[in-house]
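Below you'll find only one chain, the form predicted on its own, shown as C-alpha cells.
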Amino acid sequence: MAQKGNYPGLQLDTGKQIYTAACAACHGRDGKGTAESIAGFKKPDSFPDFTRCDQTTAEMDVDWKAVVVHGGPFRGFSQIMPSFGEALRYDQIDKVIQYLRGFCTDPHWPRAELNLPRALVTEKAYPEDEVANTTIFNTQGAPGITNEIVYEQRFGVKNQIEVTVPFTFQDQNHTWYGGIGDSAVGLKREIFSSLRTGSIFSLDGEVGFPTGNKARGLGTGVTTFETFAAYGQLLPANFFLQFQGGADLPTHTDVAPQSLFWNTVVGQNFAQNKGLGRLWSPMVEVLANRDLTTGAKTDWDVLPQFEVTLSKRQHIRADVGVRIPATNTAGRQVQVLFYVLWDWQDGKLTEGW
C-alpha cells in the first residue's frame, strides 16, 4: 500500500519520533493523555492511558493499527481519533505501536495476541473480563434446553475469577421441568506466557455446588471439585491450538463418579479489510470424557463451530456449532450449541457498533 506522508521536514524514522509528531498533542508525551484544557476537547470515556498495563495489554497490535489507519469510528470509538492512513506508512504505524507498548513497564502481563477465540466447550488459558451466555439444544430424544451464564473477571496481573450459573429446561415424560442447575465458582491463574513463542499456560480450580434439583434431572446432588490445565499456542498462517485437560472429583463417588476429560481445539482466524476488520474464526473441537469406574469407556465427541465478531469494536461475538457423539453413541444426543459473548472491559453493550 503506497502512502504519502504529511509531515514534511520532520524525521520520522523511530516510533518515538512518529509519536512525538503525530500523537503526543492529544495523548501526551508520557502516554497518559494531554489535559483537556490544553488539548481543547473533552475526552471520551474510552480515551486510553497507555501507561495502564491492564488497558494496553488487553488489546492486540492489530486493534491499535485498525484505529490508527482508519480512525476511531472504524472500531466504534470517538471521531476525535482521526485517520492516519494517508499520513503515515504502514511500517511507520507499526513502529509507533511498538513505541506505545513501552509505556506499560511491567512485562508480566500476558498479551492480548494470546487471547485466542473462545471455543464452545474448551476453556482457554488467557485470564479474561467477559460474560458469555451459552445455549444448548438437544436435537434428538427428549427435548431439552440449557442456558449457561458465565461471568469472568480478571484481577491482578495473572488471575481470573469465574462464576457459572446454568438454567435447564427438560421434557420428562411430556412434562416440562425447569430451574437452576449446579452452579460453580472457579479461580484461574496464568502460569506462563510468551508472545515470542506464542504460548500461554494456565491452571484452574473450580467448586461445583449442588444447587440443581437432582430428582428432576437438573443437578448431580453432590459437591464437585474440578481442576484442569489450559494451554494455547499461536501457529503460522493465523492458525491456533488450544488444549484443556483435567478431572471432575465429586465428594461422594457413590452419587456421581470421578472422571477425566481432555479437550482440543484447532482453528484459524480470518479478518476482513486487510486484516483490520471483522474477525471470522472457524474451529473444530475434539472432546473426550471417561468415568473412573470399572469397565468405563471413553466418550469422544466432535464439535465443528464458527465464531464471528458482531460489533465494530469486536467486544461482542457469537459462536455456533454442533456437538456430535463419535463413540458410545447410544443414549448420547447430537446437540446444537450457541453463545453470545460480551468482553465488558472493552465497553458497554450499547457501545462500539
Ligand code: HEC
Second form
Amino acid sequence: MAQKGNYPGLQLDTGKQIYTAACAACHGRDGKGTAESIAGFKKPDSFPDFTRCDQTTAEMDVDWKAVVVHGGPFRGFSQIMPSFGEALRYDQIDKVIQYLRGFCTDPHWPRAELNLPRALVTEKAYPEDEVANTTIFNTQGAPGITNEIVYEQRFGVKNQIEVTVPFTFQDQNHTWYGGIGDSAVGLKREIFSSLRTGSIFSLDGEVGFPTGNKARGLGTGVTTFETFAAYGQLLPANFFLQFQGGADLPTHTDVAPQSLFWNTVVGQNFAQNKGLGRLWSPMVEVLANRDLTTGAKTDWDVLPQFEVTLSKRQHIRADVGVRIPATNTAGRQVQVLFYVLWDWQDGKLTEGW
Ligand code: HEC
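Alt. form predicted together with ligand HEC, vs. the form predicted on its own above:
After this comes the whole thing, all chains and molecules, with the earlier chain placed first.
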C-alpha cells in the first residue's frame, strides 16, 4: 500500500498538483465547481465557488482544514465532500488550502481569521452577517430582564449595517412592566485589516431612537448619536485582544449627559479535536464609562465569560458571563449576561448540527 500522501506515478508536492489530482473532479479546475452532469452528484446549496471572495473569505483556513481532513459531515456539510485525512498528509492539506485561497483574487476582503469571538459588551471590528440575542438579568435589587436582539448584515467588501432592539421587563414596586427600549441603527466600516499583522480596525456610527418609555425607565427619551472605533488583534498562542472606544452623544444634554466609553477584552481560543473541532473561548472584558459632566467619576466593570460553539458548523454560539461593578458600586448591580448568536450566512438554524 502507498504511504500516506505518496502515490507512485503521481506528483503531489504543490497545492496545484494536489488540487488537480484530488479535488478538481468535483470542484473544477477553475474552483467554481464541475457541472452536475459531469460530477455526477446534486450540488448542495452551500457548495462553494472558490472564486467568490464573499463566500470564501468568511471561512477560516482551519474551518476548511476540518472539512478536508474529516469530510463534510464533520462540520455538518454533505457527505459527498470526502475526508482526506487518510490519503493526504497535513502539510499537503495546508498547501491545497493555500491554493484554494488563490481563487479569490481581490485582497481587500477582510479574512475570517480576524473575526474574533464576540464578547458580551465590547463590539468587534469585523463586519458580520449575524443575529445575536443577548439576555441580561439583574441579580440584586428589583428583578429585571433585558433582551436585546441585534441584526447585522454585511454589504460591499467592508461594510455592515446593524439594527438593535431591546425589550425590558422590570418589577417596579411589585408590578411587572415590559416594553421596547431605545432601538438603534448603525453602520460599520472596516478601515484596515491585515492577516499578516493579525489586525483589524473599524469605525462605526449609530443613531439611537427614543422608542423606550422614559417614564417607565425603559428609555432615555432622547435621540442619541454614538460613534466608536473598534480594533482587534491576534496574539501568539491563540490569545486575542479587542478594544472599542467611543462616545454617546445625546441630542439634548439636559435630558441625558454625553459620555465616553472604552471597552477591552482579552481571550484565548481552545479548539477540540486537535484544533479542528468545537471552539471554547474564555474571555475577560474590562469596561469603562464616564459621563462628560463636571465631577463625574468613571464606572469600571469586569466581565469574565466564556463563549462556546454549539453547532458542528460553528455558526450557532453561546456566551455567558457575569458583569461585576468594580468602582462606584452604589446603585450599580451585578448582572448575568448571556447570548446566543447565529451566523446566518453560514447556514440555516436547523443546518450544520
Ligand atoms: C466527490 C466530490 C468532491 C471531492 C473529490 C472534493 N470535494 Fe470538497 N466539497 C464537495 C462538496 C459536494 C462540497 C459541499 C458540501 C456542502 O456544502 O454540504 C464540498 C465542500 C468543500 C469545502 C467547503 C467547506 C465550507 O466550509 O464551505 C472545501 C474547503 C472543500 N470542499 C475542499 C476540498 C478539497 C481541498 C478537496 C481535495 C483535496 C476536495 N474538496 C475534494 C465535493 C468534493
